[in-house]
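Heads up, the chain below is alone and in the form predicted on its own; it's given as structure tokens.
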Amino acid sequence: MSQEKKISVRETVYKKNDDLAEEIRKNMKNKGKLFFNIMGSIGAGKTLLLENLAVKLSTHYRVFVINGDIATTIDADRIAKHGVKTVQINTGGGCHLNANLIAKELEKINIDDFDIFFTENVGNLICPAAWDVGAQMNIVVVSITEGEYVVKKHPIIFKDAEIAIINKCDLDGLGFDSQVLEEDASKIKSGMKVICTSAKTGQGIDDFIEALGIEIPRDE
């Protein structure tokens, strides 16, 4: 296959994905639903962050989580323990979720039965950045255990995100300050919300929810 044909095929695949993603996004908006895509490395703390969100949100909202991974149902099982409806997509080696995979799962449920949707994308900082899944907002999660250059080395995924989460901030003192990562993320995309969290202690979770634009009703 010539280089020109390879480029053409790739462009066609991306175009079909983007068109389907936009269809998902419009459908969610028309139905008044919120849909968030969480991306990040393996071990950054995505699942534990979602567990925190599940605990906080599920008492007020009907939450649906799509977990993406190469194998196992470990992540979905962890979320489900909190009473949240989940489904696990095993990509069988694929390094990202895409709009087609999301659409297939959404077709299996009644969207009107839920208020808020999350995807936990496959764990890496490269592939997910190139594939629109139809979410209204992208969130990228990194942790301070990934090193002081993790943000600088992966600028593309941060450019596609509306929120950057610097996780495991309870471990400050590993040789550099989490503020370094916060500043790096802010420089990549002007106006992006950057939040320092600890999924382990609960630090910053309320700020994360606020950044998502979700209001938690006060108990009367």
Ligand SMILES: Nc1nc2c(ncn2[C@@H]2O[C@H](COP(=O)(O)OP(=O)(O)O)[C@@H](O)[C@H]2O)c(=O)[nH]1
The other form holds:
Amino acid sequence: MSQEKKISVRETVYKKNDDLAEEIRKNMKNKGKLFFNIMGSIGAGKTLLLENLAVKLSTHYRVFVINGDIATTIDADRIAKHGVKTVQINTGGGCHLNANLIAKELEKINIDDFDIFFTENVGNLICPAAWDVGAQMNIVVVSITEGEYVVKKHPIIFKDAEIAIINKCDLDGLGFDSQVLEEDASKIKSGMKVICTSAKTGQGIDDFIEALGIEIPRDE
Amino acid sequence: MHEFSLASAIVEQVKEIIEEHKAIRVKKISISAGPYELIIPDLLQDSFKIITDELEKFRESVLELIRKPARITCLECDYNGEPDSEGDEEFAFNFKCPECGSRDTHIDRSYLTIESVDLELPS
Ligand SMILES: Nc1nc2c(ncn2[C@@H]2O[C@H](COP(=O)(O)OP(=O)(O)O)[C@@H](O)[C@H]2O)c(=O)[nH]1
Ligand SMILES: [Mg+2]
Ligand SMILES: [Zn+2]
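What I would like now is the form predicted together with this ligand, since the data block earlier showed the form predicted on its own; can you produce it?
What follows is the whole complex; the chain from before opens it.
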């Protein structure tokens, strides 16, 4: 004979992830490190933006970039060319990074060897939103070639972001429009820092760095 | 696919509960989620079936999804409750304040929650 019992649980499925993410965030803060999570669709320009950041930041800071991708190390290799340390996490079909994947990578390095950490999350505007990676700031990248409705269709991911990057602004006016995306991103959250960039020409990269709160000492 | 990770997370968590109570199997898992979780129920059910297919402790387990209403807190006027019943004519998800019309709201993600589990226990 067996018996039946109803157990009340009332716990989110994210609890373990959230706890670990909080631990990562605290640890990084205590050590005075900066940690940013970059999210956005496939092809929005996350990697090329990170290449731009790598060029500008690597002269003054020790940068570590964690690339999330379904497979391949193409993105990590691209960014590593610019003098920063990169590692590729292959999620093997998983559509987002999570705190556990980040913690495992951080265990392999000495955190004190670096100043600024970035993740390039898996290209996706839905799944990464709910999975905290322990970053101090979330950034969402959309590009104007994704069409004028991309923010309207995927507003939820912006709710947890502090910076909205509207990328590929070099194509503005060439059949693409940055203005509506800027307006939409501002509507979702007041205080959202909305920045138009071009990872191709370098437009807006300095504003992006400023919004991240990173100072670049002026050259003498 | 977002539902597959969620189903895996549910199964992992329920495995621990089964262990803790030394249960023979789990008969039913009740979970709840709000609309901002963007869950497609069929995909969640399919993922759950695939993951638990070979698991004896999940034999004939039922996954019940309880839908929770959306809840927002307006950062303009402090309204707390369901979003504008008229919907949002512009955005794919409705988080607009019915009082002042602002979309600058904090959304209660009503994160996917395991509410309860029905266990079969040895007597
Ligand atoms: N014209 C233009 N092309 C860009 C820009 N940023 C990225 N691209 C191109 O868009 C494609 C995808 O960029 P990538 O950085 O790989 O996107 P990711 O998938 O978000 O990492 C590549 O061919 C880039 O060269 C930009 O600002 N302007
Ligand atoms: Mg990339
Ligand atoms: Zn309001």
